[in-house]
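Have a look below at one chain only, the form predicted on its own, in structure tokens format.
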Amino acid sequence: MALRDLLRRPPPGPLADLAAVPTWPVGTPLAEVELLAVDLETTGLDARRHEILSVGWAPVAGAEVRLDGAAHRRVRPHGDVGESAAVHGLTDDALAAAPPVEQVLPELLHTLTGPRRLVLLAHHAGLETAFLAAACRRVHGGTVKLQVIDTVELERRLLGSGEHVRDGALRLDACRARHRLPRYRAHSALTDALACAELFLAQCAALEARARRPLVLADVLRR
């Protein structure tokens, strides 16, 4: 698991500040939980050798996406963007004046730090948690445990175990289409974070209707 378990003694700084606040009890009504939808654009899919190029995030609380807290930060990589530019359009020239991850990561960690640690929300969350964990180790010397919600996992639950999942059916735009959400341009970190947040709210409505009761955090946490 990427932003995984533990860092027993984080070095002083934003990571230690985040580690010092408690996580949410899993029985907390979901309407009371604060989440942060996060999306990354990267030079590839391997967190051990690829780099973060942009970060988008948007708070979710009280069944609302808080646009006033949304943010998008470009990140200047140490290497070049390579062929990944064809996916997200972020070129070496476009990122030349952007801050490095050493400056962007502390802001994201600070945003995750509230009275309780915000729950990380992402589509295919394994990618975000792996890259953020790698960045935390490199920049701050450790990681911190986060509660994570993956909208891909929620969509699998809604489809049911007996449902054949065709190729591409769990992509963000395909999941949104099933919930009758509008189509957005993909591979912009902020747009994808907002799209993930909206998808999550639609999935919660469907899960709540199925459960016939208000959801609690444990109902949606990644298993």
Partner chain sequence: MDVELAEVRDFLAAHPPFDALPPEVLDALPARCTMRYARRGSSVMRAGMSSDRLYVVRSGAVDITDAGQLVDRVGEGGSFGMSAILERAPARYDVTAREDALLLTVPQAEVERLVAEHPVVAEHFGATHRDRIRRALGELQQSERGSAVFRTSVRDLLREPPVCAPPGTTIAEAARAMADGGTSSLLVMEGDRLVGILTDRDLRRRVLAVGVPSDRPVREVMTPDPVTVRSEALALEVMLEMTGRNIHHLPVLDPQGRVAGLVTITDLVRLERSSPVYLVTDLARQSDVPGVVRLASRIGRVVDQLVTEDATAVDIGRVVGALADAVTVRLLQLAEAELGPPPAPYVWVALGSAAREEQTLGGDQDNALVLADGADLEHPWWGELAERVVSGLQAVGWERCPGEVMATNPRWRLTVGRWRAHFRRWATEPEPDAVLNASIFYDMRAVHGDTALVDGLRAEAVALGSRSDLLLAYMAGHAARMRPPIGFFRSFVLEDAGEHHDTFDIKLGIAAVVQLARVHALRAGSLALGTTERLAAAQGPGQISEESARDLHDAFELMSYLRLRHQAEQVRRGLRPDNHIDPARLGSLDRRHLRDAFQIVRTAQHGLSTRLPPVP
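Give me the form predicted together with its partner chain now, not the form predicted on its own.
Next comes a single chain, given without company.
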């Protein structure tokens, strides 16, 4: 999301509320920053054509995952689930009773609105930011700039540039295994958001050990 998106002032509503709170100064100690781990299930990979089917999120603050703020929302798509059901197991029938994105998105935007804008934490964050921006434009007619942390990028950094990264080595499960985190049996938007949040804690511990000083937000923000 670019700066120009911010200048296109959104109409009053959850998006405007979020836009009204400041982002975190990048020098803030990471322990003080509030983040929201987010994962989406979608009908495909193209944010312009495909739709969100479910959203999972879990707040991270003070080097802890706050399970009390964890949530999972299914989203009824406007079109069909199609072939993507094979990936996430969400069928048209299962989603028939779910609210549409017009209802779910404001709740997520509201969750992101604290005293400051929560930092978006995701694995392969590009997918989440693209789908959220597309949904914001469609529902609220605008977007808002978010600070983003991508655990894939952090993992690549930890692995070192010189090292050849195998196919699949940056998948969530593979990253977790590398940090000796337990395996999740099932996958869903919330499980993956939690899995991503836990991975982030492990990555921060490793980065901190490497840096030999407490981390600040700038150390982990997507570059």
